[in-house]
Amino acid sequence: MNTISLIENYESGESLPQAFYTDKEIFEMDMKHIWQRYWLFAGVTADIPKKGDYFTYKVHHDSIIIIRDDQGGVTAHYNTCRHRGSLICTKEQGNAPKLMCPYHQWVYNKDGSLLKARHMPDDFDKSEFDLHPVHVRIVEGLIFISLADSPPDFEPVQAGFGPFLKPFKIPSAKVAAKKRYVLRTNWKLITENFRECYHCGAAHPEYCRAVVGANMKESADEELLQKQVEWSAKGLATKGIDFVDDSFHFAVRYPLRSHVESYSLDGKAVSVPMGDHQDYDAGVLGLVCYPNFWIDAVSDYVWTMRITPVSASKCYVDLSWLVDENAVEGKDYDVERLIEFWKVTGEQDWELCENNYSGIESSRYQPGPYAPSELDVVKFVDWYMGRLKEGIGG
């Protein structure tokens, strides 16, 4: 069956046929119709606190420069010189008063405008050779970019995420730790894994000890209703955002167990409360923005996850841990203790996702039915297939 037929004949409620995880042609369609079309989480403004601070983010064939400009804002440009196409920033992060191509030393301002092009003729018009811009949106310190000429409306994400994120004061937060994993799996399997807790009881004992209902043996409804009243009294956002139609963002706040203060292996706080938080009773804030962004935040730290596909069988997963701007390492927090919960839980997930991919490669793999508890996986897969259908229809 050819690719178009596979897309048109997919039946909702079943896992995807093998080709959607392993086929190079479908991977290229994913890149074209989703990754080059939608909004991608790039990083946080705390990564680039000073003017000229930058980091690069590579998505498929496109390297993007995200830089703090002279006005203190954030701009993004394609990392390709307008002369002969060389990379301009060859490091993943740094500081650059000006952006200078290392090949023939064309020089660009932080806003992407061409400043100098040595040895070019007198009638050379520099204004025609600025760096190609990339769309940027900032939500309370989170940086999103889009490679599309006309990206989807970002306002619902901005309006929906803002009230949840504001108390954490992420724009002034401290990036306390980062970690990258290179996984042999397809990006969609990571997304599917993080949209269900069918696997949590057996795979994540640490997570289940922290979160009410994660083991699927108990209901969190009563606890949630009580906590929503308490959270609302503190001014915390509690009304969740679900995926509807072709939307691509999600938000939820859910309770930790009564004796648990934070995401830690012993349940105790790992740092001082972040931003406007005054205690360790804000529950867990979970945000998702397809195709590559996850956040889990508790009162004392924020954990972000950025997924980046490299091929059908390879992904980078970049994790960051943020703490309050005034938190002092060695006094208010210890890095190893800060990261240990998600290091343990994440590595459990990475193993599951890699095992899943290896099994899908089998000549005997066949799509199977999703369980009722995997409804959110169904919603993601339906969203994904809808985007491919839009793409090939367009």
Second form
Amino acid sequence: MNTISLIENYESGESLPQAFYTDKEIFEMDMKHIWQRYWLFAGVTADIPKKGDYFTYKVHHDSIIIIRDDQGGVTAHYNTCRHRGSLICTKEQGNAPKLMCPYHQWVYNKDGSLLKARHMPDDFDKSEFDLHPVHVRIVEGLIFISLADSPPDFEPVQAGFGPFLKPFKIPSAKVAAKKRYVLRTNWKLITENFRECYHCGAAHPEYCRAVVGANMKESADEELLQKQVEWSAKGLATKGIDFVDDSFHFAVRYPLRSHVESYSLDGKAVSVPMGDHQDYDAGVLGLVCYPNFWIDAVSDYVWTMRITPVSASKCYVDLSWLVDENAVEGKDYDVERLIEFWKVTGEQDWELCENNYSGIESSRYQPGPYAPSELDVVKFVDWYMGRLKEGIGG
Amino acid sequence: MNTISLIENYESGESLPQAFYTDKEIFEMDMKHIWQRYWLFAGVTADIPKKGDYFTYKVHHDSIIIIRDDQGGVTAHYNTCRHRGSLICTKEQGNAPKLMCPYHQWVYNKDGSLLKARHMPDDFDKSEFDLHPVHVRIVEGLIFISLADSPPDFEPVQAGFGPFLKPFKIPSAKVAAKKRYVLRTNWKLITENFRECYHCGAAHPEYCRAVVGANMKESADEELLQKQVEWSAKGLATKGIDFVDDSFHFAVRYPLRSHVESYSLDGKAVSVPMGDHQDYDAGVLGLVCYPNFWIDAVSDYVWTMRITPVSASKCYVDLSWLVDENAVEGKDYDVERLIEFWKVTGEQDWELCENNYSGIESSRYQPGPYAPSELDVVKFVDWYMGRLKEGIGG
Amino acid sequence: MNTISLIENYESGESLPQAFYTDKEIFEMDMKHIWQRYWLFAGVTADIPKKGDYFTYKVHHDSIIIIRDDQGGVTAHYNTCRHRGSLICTKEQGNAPKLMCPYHQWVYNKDGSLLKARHMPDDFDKSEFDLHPVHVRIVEGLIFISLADSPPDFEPVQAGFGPFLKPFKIPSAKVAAKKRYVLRTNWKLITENFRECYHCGAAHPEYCRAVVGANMKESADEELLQKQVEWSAKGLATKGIDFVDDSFHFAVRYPLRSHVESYSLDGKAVSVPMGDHQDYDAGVLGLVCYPNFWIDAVSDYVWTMRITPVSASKCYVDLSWLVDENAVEGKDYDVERLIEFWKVTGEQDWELCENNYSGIESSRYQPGPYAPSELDVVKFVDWYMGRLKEGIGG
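Output the form predicted in complex with a further copy of the same chain next; the form predicted on its own has already been displayed.
Next comes the full complex, this chain leading.
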């Protein structure tokens, strides 16, 4: 069956046919219709506090420069010089007063406009050679970019995420740790993994010790209702945002077990309460923005996840841990302790995602039925397939 | 010329056109018409003596679970869960009372039937989600599998190999050593290499010191006739099996030089006589089963070779050395001494096979004439081409 | 746009469309219409001084044997046995009285004729199984080969390079050092880099300290005219050879700064004057032969560069440093000091070439305008495109 037929004949409720995970052509469709169209989490403003601070983010073949401009804003541009195409920023992060190509020293302003091109003829019109711009949106210190000419509306995400994020004061937070994993899996399998807890009971003992109901053996409903009253009283946002129609963002707050203060192996806090939080009782804030963004935030730290596909069978997962701007390493937090919960839990997931991919490669793999507890996976997979259908004009 | 024409225009007697060694499309045809159809040597029952002992074998994209069942038999299944496709056994070998998927804990019996799928809806029909089965045949402790729906008849192989293998008592033998090589060559070049001794004189001095006639300078006929009488008297099978028509198995027994007891660098025995053998005078037993099986057995040990293609230009070769079940390491045999003959001789061959492949990649490579002493290579190549012709319906 | 359209619609003056740097199909066209047609620098005769000395050079899929024959000449043949295709010479260099295939010991003379094929039938006609020949031309100790059936005329190169090279006495020179770099870039970007000095001012401070005008801030014209008079008086060739029409070779001699004796970090000589040179005043001799040859020679050493594409995104660059035949290591020259200038300068270029490639991979890369100082790059790119046009019969 060819790709178009596969897309048109897709029926919801089962895992995707093999080609959607392994095929090169479909991977290119994923890139075109989703990754070069939707909003991608790139990083946090706390990583580029000063004018000219920049980092680069490579999505498929495109390296993007994300830089703090002179007005305190953030701009993003394709990292390819308009002269002969060289990378302009060759490091993963740095500071640049101007964006100067290392090859022939063409100089661009932080807004991408070409400032100077040495030895070009008199009739050379600089205004035609600005860097290609990339859309940027910032919501409470989280930087999202879109490579599309006309990206989808980001306003609902901004309005939805804002109230949840505000108390963490992410714009002034401290990036305490980062970690990159290279996974042999398809990017969708990571999102599928993170959208269900059917696997949690056996795979994530540490997670299940922290979160009521994660093991699917007990109900969290009663505790949730009680907590929501408490959270509201403290001014914390509680009303979750579900995926509806073609929306691509999601928010939820749920309680930790009583006596559990944070995502840690012993349940105790790992840093001082973050931002406006005064205690360790904010539960867990979970945010998702398709296709590459995930946050799990507890009272004392924010954990961000950025997924980046490299090929049908390869992904990067970049993690960062943010703590309060005034938290002092060695006194208020210890890096090893800060990261250990998600190091342990994440690595359990990466292994599952890689095994999932390897099994799907089998000639006898066939789509299987999602369990009722995997409803959110079905929603994601339907959203994904909707984007391909839209892309091929179906 | 396209692939179909290449196949149809093939004329016997010359090495294959380049594409049959290097082309991706033809490699996929090899997989489909030969590797996913014929019987593949997977391993020995001695490796999985107890109930639930298993090992996995990956052929192209398919990982296969081979497990000892509760009745002492062996079953094989595709290693892909019927839920969302994950690998079920993620290790190369182990023991499993039941086959439980590590992702969502679906549990299968050793016969592949789905025993338990947690949290599935009431109308879920377990009987529709058994693991996909793989055919298994065992001949004297050697496990063969076929990925075909209807594999070719294995009865002639079983009947043919049985009498030769019986005295070695392989089902209760001891696996004394294993070794894997990763080769940059096409799988067919390994079989071509092992089907002729035109190269032995210069390439294999150790082998030629052990085997009469290997150097093509002397005749082994007289010695063979004399030995056959002795072997028959001891009850050892002597009547070789040649490739005929489309058959895919072969057996031969030939003598070692007088005073040579075993395949060893000094010609002396390396372990106690194996199984029913009472002396070091059983000569060499050679068995072949296309496309991936080779055995060379002497009175005191059995050496097995399993070829596994990874791509047109890459193969694994897995070797194992079996000794008598009662042989004690350090007393009756020394591992280094046991493996050194085939380590030396095998590595000579791997290098030849890699050089052969590299030369064939040349734009000026063209099929060359096989020598009369390469008749068995011609037979293999003809068999191979017959399978492709059959596959394309020619 | 398809490849043919891209070629037909190409307009001079801008960097090439992305596909010419990154596309697999166009890479194969490069191989066919340029690398398997034009003259390739393979190495120097000084590397194979004795009868039977040989080295191998791999161009795309073809390994070539270049060997010193019994008459003192040099022959070249495809390194693929006419029997079953094996590599004949498996090492990068060595000595062989005859060319004997290691597989079945077919023996070829140094002129490629088949001398002996063991055990072949009586009616086997040896004369039909000579090695496939490769064209060879030698100019003053530099070995060029062509894989074409009818290569372009080499006479102009020979006549043009001869007078420039003669004083260096390269045939008897000493190969003092070699170095290989593996670059993630397209081969054309290396030539583009070496055909302009627009980038030198910022990228090559050491080079600019040695060469007048390299920084584009000062004119070298007056000094050149003065030097040309002196060089002519010493009998050194001074009249440069420019690229004209479809020609593929180039020569130039230009002065070092006054008081600079050699390409070295301190400007002092690094070895004794080479060959017929009596002082350190010969300036710099630059020779280019498309697609893979570059020489920079100063009074005391010759630096050669050989470019070899492996794929659209990968190249080898092989460098060698030649000194006078009588120069003694440790006394007349020190290897570290000999190579440091081009190690530093070359590595600056390799980094620029790799960054250039990475930026060109961007989906937003588009051809940009070459500067007036990049006129020689335009000439190269036009020559390149002309070859593709010719190749497709356009």
